[in-house]
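Below, in structure tokens: the form predicted on its own, a single chain.
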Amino acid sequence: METFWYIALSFMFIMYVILDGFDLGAGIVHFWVGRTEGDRRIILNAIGPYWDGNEVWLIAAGGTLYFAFPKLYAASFSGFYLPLILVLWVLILRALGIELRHHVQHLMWKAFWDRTFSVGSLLLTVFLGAALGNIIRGVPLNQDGYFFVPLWTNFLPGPHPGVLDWFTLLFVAVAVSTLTVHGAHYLAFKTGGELQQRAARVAGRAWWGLTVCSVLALVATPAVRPGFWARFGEHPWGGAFVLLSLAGWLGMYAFNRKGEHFRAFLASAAFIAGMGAVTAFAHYPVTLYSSVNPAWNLTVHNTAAGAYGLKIGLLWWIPGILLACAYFAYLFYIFRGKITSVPEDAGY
């Protein structure tokens, strides 16, 4: 029960990445893609419709997990509290700026909140790649399960690390650069004219750096990390996942190059998932390697609560994934079609 847990996670982790991700990474290039105030409010009515409902699935995850795996919560939350402040302050004030740049007609006040936007875009996905650098590499769990972690220390992985070191940075450079592109290909597909150009060249020379980070990352992680391939090799079939990455990689750049946006915009979702799936499978059982000692780690055994809890929460996560799954798919459906002018008295 413990394993279908972690897999629920991951994947509502993923899903938040990958629907989250875009309109992140339309924050990241708002002002390079978005020249005129008219482009501006054409990328912000891209993501108007999605943006909000996207950021349940962060909500959901932390649910599920605070339910599923409540010692796991609890270190967590514990030991990375400033970050977690930090990235609580940067969602606020990311939904600010798309909320209130179109409540005063003043270039000084637009301009403000389209950089609070900008700003809070980047600094989220940040902190989206310094975690997933962290999960990687380990945190000084002690023998009770918890930990602290300053926001730096000396920039070396090592046995007390901070949250930030070169190889989380590596992690953050992968993340902002995969959502840069992920965003980018959004507005392409649906958005055109000067606008959809600008956003398909971003995305084509984005894809350069997100491919010289990830060959980097995927170097640097045995290394921080030793036996982080083991599975693949226990478990062949995971192998999988490493195709999945490996196509959406390519189908970025052949697609971006042949003008097909929709379809490029899907493999940059694909190489996301796979990615995101071949952590979690590498990962497996552990959930929070110990960089003191391996005996401390957090596991799915070890943080899971109660067999029977878990067995009743499929009573409510089944049907309440479904419904949210109908929901994407039905908002996606009648927001479909693209956006190439925004009415002076419409929303965003």
Contents of the next structure:
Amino acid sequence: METFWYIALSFMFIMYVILDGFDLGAGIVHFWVGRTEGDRRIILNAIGPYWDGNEVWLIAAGGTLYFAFPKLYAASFSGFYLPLILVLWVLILRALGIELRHHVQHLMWKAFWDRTFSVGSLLLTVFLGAALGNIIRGVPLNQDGYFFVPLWTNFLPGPHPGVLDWFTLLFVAVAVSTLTVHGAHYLAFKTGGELQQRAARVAGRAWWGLTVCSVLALVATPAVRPGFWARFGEHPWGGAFVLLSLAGWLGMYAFNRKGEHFRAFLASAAFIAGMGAVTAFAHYPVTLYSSVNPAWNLTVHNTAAGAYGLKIGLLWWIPGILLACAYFAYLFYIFRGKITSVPEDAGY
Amino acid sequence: METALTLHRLQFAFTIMYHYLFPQLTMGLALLIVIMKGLALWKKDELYNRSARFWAKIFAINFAMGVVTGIPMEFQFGTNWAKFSTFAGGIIGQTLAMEGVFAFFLESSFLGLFLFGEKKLGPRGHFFAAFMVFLGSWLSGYFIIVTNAWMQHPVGYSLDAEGQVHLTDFWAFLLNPWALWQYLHNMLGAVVTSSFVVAAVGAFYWLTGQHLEYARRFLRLGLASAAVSSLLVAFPTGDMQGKMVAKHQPVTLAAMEGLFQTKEGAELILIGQPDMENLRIDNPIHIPNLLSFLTYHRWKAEVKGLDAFPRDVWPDNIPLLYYAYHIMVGLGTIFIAVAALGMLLWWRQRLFDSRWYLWIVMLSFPFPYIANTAGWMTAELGRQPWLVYGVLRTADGASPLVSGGNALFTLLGFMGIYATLSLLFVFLILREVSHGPDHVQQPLP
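Please supply the corresponding structure for the form predicted in complex with its partner chain (the preceding block corresponds to the form predicted on its own).
Once more the chain from above appears, this time first in line as the rest of the complex follows.
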């Protein structure tokens, strides 16, 4: 039962990164791809109906984590106290950037919120990357199952690391480059004309950055987390996730060159899903490594809620997620098609 | 540790009180927008459609504020209250996750459709989208109330040998009797807020002689729903909620009412100051025997006072609890009077000539916000010193490794950011109101 919830949670977090990833990525390339005020209006309208729902995946995943693995939720949220509160503040400002921009027709007002949105998107991506790096590296969990990490210490991954060190910064670079590509792919398939071409060019260039960062991260991971690949030896079927990432990686390059923007977008989604699944698969059953003493690792077994609660959760979680997927399919269907121009005072 | 605990409590109190300014409007307004869309369909009155579009803009701004200030609430269970989360996450996490899975997905998807899809959906489809937004926000409210109700009156759980709680009866938890009354009471409170806001904007337009046809509709709809909801919020829902407190938290009832000594035929104190040194109410104005009657329907029934309970289970801030409760009840009574007066004037067909009354309506809208906030303060202060009533003390729930300095830093940060939000919010709302309902009236693509 714990294993089911581990998979369900991995699924929800991966969905979150794929979905919110495209609007975060659109924010990162907001000024790079959107040269004029009109361009930026199109970008915001391209993510307009979706971004809020995308963010709900994070909230729902957080809630599911809370109920299925309460101890893990408590330990990680209190341990990452400072970065998480900063995330909250950035989330607030970024959301305001999207929501408030169109309310006032004044260039300074729009320029201000455009920057808030773009910088906010970049910062959130930085935090996502740092979070992934921290999960792989481990944190100073004590025997009670709690920890507290400062934002940085000496930038080295040791027994008492900070949130940021060279290893987690490497994952920050992976996250930023990946979501840059992903967001640019999204804009390329959702828009037309010059904007589309610029987005495709940005995606093509950022793909090289993504490749370099991913290779470096791949080399560094076994050095910081020895035995990362051990489970793939025991259960070779996990290799399918590696193949998925590889296919996504190649697909991004190939489809973007051919101008098949929707497929390129699917490829970057596959890359994210593959990388997420590889990490989740490699870690199981550990959910959070202790950098102090391996005996104090948090696992799916020592953090899970009671058996009855986990079982009854299936009753609502499965229909609930199916419903959510149905809403998303309907939403994407209703607002399908390219956005090429937006009147000045409409929508976002 | 003592100061860290106080700061954790202050931060949660501050962020949740600020957050709840927005949902109380959106939950009530969602209902009123559905009514406007329904009236537009039924009476074929385009002005109701236009009204709905105007209020949808106000709704959208409030909704965005509610979302961005709501996410910190879920986070803070983990960041600031880690021991509580470890203890109770397996239970209250159920409803918090259900809120995300059932309510938020529904709300966010259909709000996008409602705000941007009027042309694509057609009138009936658009009505349906409005209804789904309403359903989503009211579902969301239910899950939150069930969460809070379990902390007020824990049911359907067992304690294991390690002192850990486990869910044992999902349906008892979800259908907690405390939750049912608290939910109705709370949602009607939200309807009161939105009714007074709609009526106040109508009164403003009427008094300034603009958008008169909208002003009539806002005033009629706002006052009618204010009359119904302010009555229902007091009786039966407030009354039943009070009986729940009397039954399951008798010490809280005694503190709320300022009853220091156990008494047969206890008086109801209308006004007076709790004196914690001498354990009595100073300068009381009271009605003899009424508290006994309201609680047990017998004039001479015995009501337990604070002296019947050991001091370590007394709520830890009795004056604040007492004042919050009395402010809520006092304002609730005034709302009934204001709304009833409006109904009377409407019936005598003098509503739109009574400028003095419309001034009262226009200036009344902040008070339901105060009443709702005071009501929640009553619930939360009344639960003290417990985090989960009778099971886990507040002092045992905070994060062990988050220092007071960190909590102070983030509390001040929240205050700064929320002050900025307030400025933006007031600016945008005043702008929408001054533009009026005829601004940007072609349905969006």
